[in-house]
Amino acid sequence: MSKCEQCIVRQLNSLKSLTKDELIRVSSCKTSRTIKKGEVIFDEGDHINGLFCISDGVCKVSKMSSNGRDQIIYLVKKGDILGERSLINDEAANLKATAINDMEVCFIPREEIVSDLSKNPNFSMNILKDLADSLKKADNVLVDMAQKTVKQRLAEMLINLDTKFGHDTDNVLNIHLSREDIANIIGTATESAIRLLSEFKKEKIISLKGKNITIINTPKLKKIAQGF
């Protein structure tokens, strides 16, 4: 792993608010290590004790709901950060972080990098605008969940997707996920999912190849999404 002053990740989050001698600091302490795909970084319950900050791979953030099933939030990829609750409160973790495939991270310990909220306020703004850009995702995650059908949600869910992990030359999503995660981000059961994924397939309007998709309609994505 680089140095965190040399890291080209860190430009992606609030740690670019750092200054040179505070990145210097935080390198000296940060430990580095590779996630296996389907591994917890943290659970529910957890005291995170710190940040993580994402050099490779993508993550899932999710909550067990009351009927057990898990509800993922959003998604996590390179260059995002996670544990910016732990900073300000010290509690214990609300969600559970999950890779979807094989991860590097940097972990900084809380009590090394929790002085800079005090000293540096452009870090502490651009924290504090990640805490509520999260909670921006989890107040749409409620309001999908009550008012948009579960076809509407897939296809928004599509329509994000590229927007947030792109596609490759051949419009293939560059982000694969099980039947199981796309069912528990549109929140249904992962049987709804591959009907609505083969229903979408039929119409045309994506297509499918083991966990790749492609987005071939996008128009007509959009439509469907916005309740047409």
Second form
There are 2 protein chains.
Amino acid sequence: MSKCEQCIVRQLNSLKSLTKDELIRVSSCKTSRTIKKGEVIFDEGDHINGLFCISDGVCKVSKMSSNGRDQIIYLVKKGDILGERSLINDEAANLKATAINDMEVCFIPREEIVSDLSKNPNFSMNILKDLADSLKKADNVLVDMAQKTVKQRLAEMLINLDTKFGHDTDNVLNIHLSREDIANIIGTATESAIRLLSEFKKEKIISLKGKNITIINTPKLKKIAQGF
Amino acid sequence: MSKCEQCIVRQLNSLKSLTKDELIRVSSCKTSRTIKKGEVIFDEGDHINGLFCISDGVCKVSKMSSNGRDQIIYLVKKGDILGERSLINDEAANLKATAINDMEVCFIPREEIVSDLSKNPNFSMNILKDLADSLKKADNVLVDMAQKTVKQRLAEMLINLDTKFGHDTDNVLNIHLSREDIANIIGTATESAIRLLSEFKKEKIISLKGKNITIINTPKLKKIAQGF
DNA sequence: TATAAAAACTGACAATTATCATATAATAAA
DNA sequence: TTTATTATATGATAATTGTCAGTTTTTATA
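Please give the corresponding structure for the form predicted in complex with the DNA, as opposed to the form predicted alone shown earlier.
The next block holds the full complex; its first chain is the one shown before.
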């Protein structure tokens, strides 16, 4: 199994602030795991008891609403860390994580890393910054969800997907989501999401080929997102 | 000016984990301030450069949407702390805080307390827990906002207000919000909020006298919030 | 107190969005 | 490949919500 000390992914997240000694300890106890597309990494109510470090792939983090629809809160990709919250409050997860494509994930047991939070101020400061940043993002998402129309939210989401996952040389987004997942990110019915995608396509703002989405007219999309 | 060491409010938040020495230092540099109803404590873009500790009163924390409506993200009351995020990332505030009634607020300059974050693990751990908890709440609010109808959200909000602010012996809620603020919490038009409140009143679920709201039928309200 | 301003309320209507039904296309399984 | 299953798409319709206009009530101010 590869070592954390040499792992490139680590440099992308809070784990970069661990000392060499801490890293060696973490490396010796971590487990690496392949997760198939569609597989559930953890579910609401599960005790995670550790930290996931995503080496490869993408997963969605969602929560079931009382009306029976799964709201996707955010997407997690290579380099991101999953389970920071449970590390801190040691409560059961209130979210569910599901692989969107095949993944490589490292798992670090809670007891091996939780003490570093109080012993290594750099590490705790980094986690603090992560959480503060997540909270800021959460506020922005909330405002959008509360105040924007479904069309605005869809436009915004497409821009965000492009920012987070990028696109290939033909401008095709590097992330492939089902229409249902798209609907569950922006908080609408699948049919509504499909209809609006078709509308954007008709207006030549995007092009669609199956799950391949290409943004053709970014400025227009940004204008729609802001309500023009 | 009263001293932090003897302040009861402190016991309600993360500041309780400061050592005696830290508290004495904080106390000597803090400033106390009276804020009138309607006054803006800080606005989006302001550099807060410190931590607010609420001794008394309630304020709303909001963010302006690109469509021009102010979305209230949360309410802050006596014992709560304001500005944790800016303490950590030292960025300009992306939220606005406005007094909902007359307030008493203590302000602790950033430089006097930020070093305690790395020096006092208990303190940083408490802030971490605060942020993790806020994030969990934010997720729940997001799911509600995305998946529930305005009526469900209004019902839920009334229950939350009762939980957070309580009620007097006649079951009148201890918080008095304008109809506009209510609308801006649940993310709807003021008229829609008013209409739904009237509907609840007509169905004898609540009673209304100006800004006094009384929950008459809590079970019914909870059922509505969950979609029945 | 009189007056002005703001907040609360109501109605009418338009726009948005959800739901249900059904068709077609894509994917997985036999 | 054939079949079954799932995903995507579209139409029709109903329900929800927003917008605008106007009225009444409350609150603030002269």
